[in-house]
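Only one chain is included here, represented as structure tokens and corresponding to the form predicted on its own.
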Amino acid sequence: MDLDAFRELLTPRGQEALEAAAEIVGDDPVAAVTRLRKSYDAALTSAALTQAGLRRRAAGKFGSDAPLMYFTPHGLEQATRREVADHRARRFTAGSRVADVCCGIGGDLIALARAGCVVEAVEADPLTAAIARANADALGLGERVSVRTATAATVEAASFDVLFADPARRSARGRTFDPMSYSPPWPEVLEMAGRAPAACLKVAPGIPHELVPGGAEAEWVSYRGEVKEAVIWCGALAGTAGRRATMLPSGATLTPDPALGPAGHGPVGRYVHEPDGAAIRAHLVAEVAAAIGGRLLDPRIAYITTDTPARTPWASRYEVHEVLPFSLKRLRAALRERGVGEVTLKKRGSAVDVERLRKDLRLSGGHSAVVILTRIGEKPFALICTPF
């Protein structure tokens, strides 16, 4: 879908066929391509199912502003899902003029006008810049939002009280992990970062810590158990923990203990329990230890054991029935004795193909287990386990 495309679909005749489209979109795509062309030339035809589709899949991000939504398939899928922008907005004040200075389809200016911001968002593609500005209107948001097609090096950062940035991630090669390769590179962003008196910055969740600048606060947020972003608050928005670990929809919260050392190590006991992963991306695993009296399996890998029944909020809970030297027959055997036809494979500090080993366990029963595959010391091992 082109620019032309896209404002067509904004116009009474756009708003009927996306309206059409919205109806047959599940529907073959041959028959729906046809229905459609017997009212609107092929453009619009083409434009309308696009978006029809897009806004379907964006239900699970966006829920109830999906069907008011418009959508680029790259937007889409680098776009916060709204409960976790809405997190993140809420940190700021309502009445702060922020300035959006990678704003894509705005889902995250959205969260921030609905907050009570005035955002001036920029965004370098002109169909996005599009797209963004008519998201803000659909949702009754437009009187606080502007949106300029230009770059974020045009923006003066020290004239807003707070500047956001959620940096591309995509390059013409795919997405990148690499900060030095967002769009713009971390360092600029740091440098326009530094010109505001607060600054909140999206980065993927796998950033180095050494990355972070001092002063900042780094916050990983966890969604349903999935690892979603971080965010770097810095300046008058950033608080004193340096790390934070956030899970939603719960909102619970974790920041380091300082009376902490690191957490011990110790043999294999009844339970294991997993961390969420923003926990084990926020460098607090210790303090999940602490909270349930625990011990790590090894001491460079974030599985915590416990002899006795122990719960949190921050980790999973196995029951142990079986710690194995890992080896495929000695695991098939174990597993088919036990019945076991339905396994979940977890893995962490092991090198083995997970979905390899599914397909030459063969395995047929009744029964449903765990297994999870890691290292202790320098020797693979396998538990066979239960959720508890």
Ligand SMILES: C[S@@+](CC[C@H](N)C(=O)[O-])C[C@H]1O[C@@H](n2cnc3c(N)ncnc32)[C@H](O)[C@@H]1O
Given for the second form:
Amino acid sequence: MDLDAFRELLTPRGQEALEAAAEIVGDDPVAAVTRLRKSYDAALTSAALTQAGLRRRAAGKFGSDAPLMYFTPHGLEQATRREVADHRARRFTAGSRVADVCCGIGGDLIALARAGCVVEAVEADPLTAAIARANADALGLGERVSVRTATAATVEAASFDVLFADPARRSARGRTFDPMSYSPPWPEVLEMAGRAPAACLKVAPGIPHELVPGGAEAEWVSYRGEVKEAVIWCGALAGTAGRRATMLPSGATLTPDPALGPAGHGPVGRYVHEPDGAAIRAHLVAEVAAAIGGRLLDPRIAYITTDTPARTPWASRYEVHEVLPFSLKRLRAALRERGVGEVTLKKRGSAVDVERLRKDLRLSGGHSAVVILTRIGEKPFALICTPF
Ligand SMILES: C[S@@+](CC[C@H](N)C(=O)[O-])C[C@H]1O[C@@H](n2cnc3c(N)ncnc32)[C@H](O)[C@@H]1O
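Could you give the coordinates for the form predicted together with this ligand, as opposed to the form predicted on its own above?
Let us now look at the entire complex, which starts with that chain.
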């Protein structure tokens, strides 16, 4: 979809086409095109069907907003999920003037405007900028939002209360995990953040801790057990914790306990606990272990073990039935003996190719199990468990 096709979609005729497309978009694609082509030209038919399909796909991320919004495939993929954007926006003071310096289709600017901020956004891509504008209007937030097609470098960060940046982690060659290859690149983002009284910077969860600037607070956020992002809070928005892990949708949050040393380690107990990825990324495994009186299986690997069925929302818990030095033959024999036909394979600190192992196990049987593949000391182990 180009900018002209998108503009046509916003006209009364375009809206009518979009409504018609929404009713038939799941049907046979050829039949859907044939039906719409009776009333609309090829460009509008294609734009309406594409948009209706994207709205459907967006429901998981944007819930009840999705049927009112507009997307590009990349814009949707890069946009922040509504619950995560809302969580971040809660730290902003209503009435703040916020510069969103690479706004995409507007996932974050919508949350910030809803939280009462006045958002001036820029976006380098003209179609994406037009979509962000249309999304703010469609959700009744147009009065608090302005969007310009421009690069981040044109924004005078010092004249805002907060700089918000969610740099693109996707280049023409695909996804990038290297902050130096973000667009704008990480040093440029930090330089802009340093000129604003406060900043909120969204980055990939794998950001090395040493790239977090001094005095900032880094928050790792998971949603339903999957780590989604790290947020670097700077200046007036930085808390004093330094590091933080937050789980959504519960909103439970964990910060370092300065009185705590590194977690101890020891033999496999009756239970193994796998910490939430946000706690692992935030280097807060010792805090999770302390909460359940646990020890690590290995000092370098984030599996915690306990002898009692202690519980924390910060970890998934498994009961251990058997501990085997890892070998395909032994594991297969042990699982067969237990009648395990369905296995969930988890690994940490293990070089085993999980998909290959699943095939090689050739299991059949009516029971299910979780197999944890890990290393204790230098030796590989398999722990046969069930969720508890
Ligand atoms: C990760 S997306 C933003 C997603 C947005 N926060 C949301 O939730 O929808 C990053 C956006 O930055 C834009 N971009 C990349 N480099 C830019 C630059 N130098 N200036 C402004 N925008 C830029 C890309 O076109 C892309 O749409």
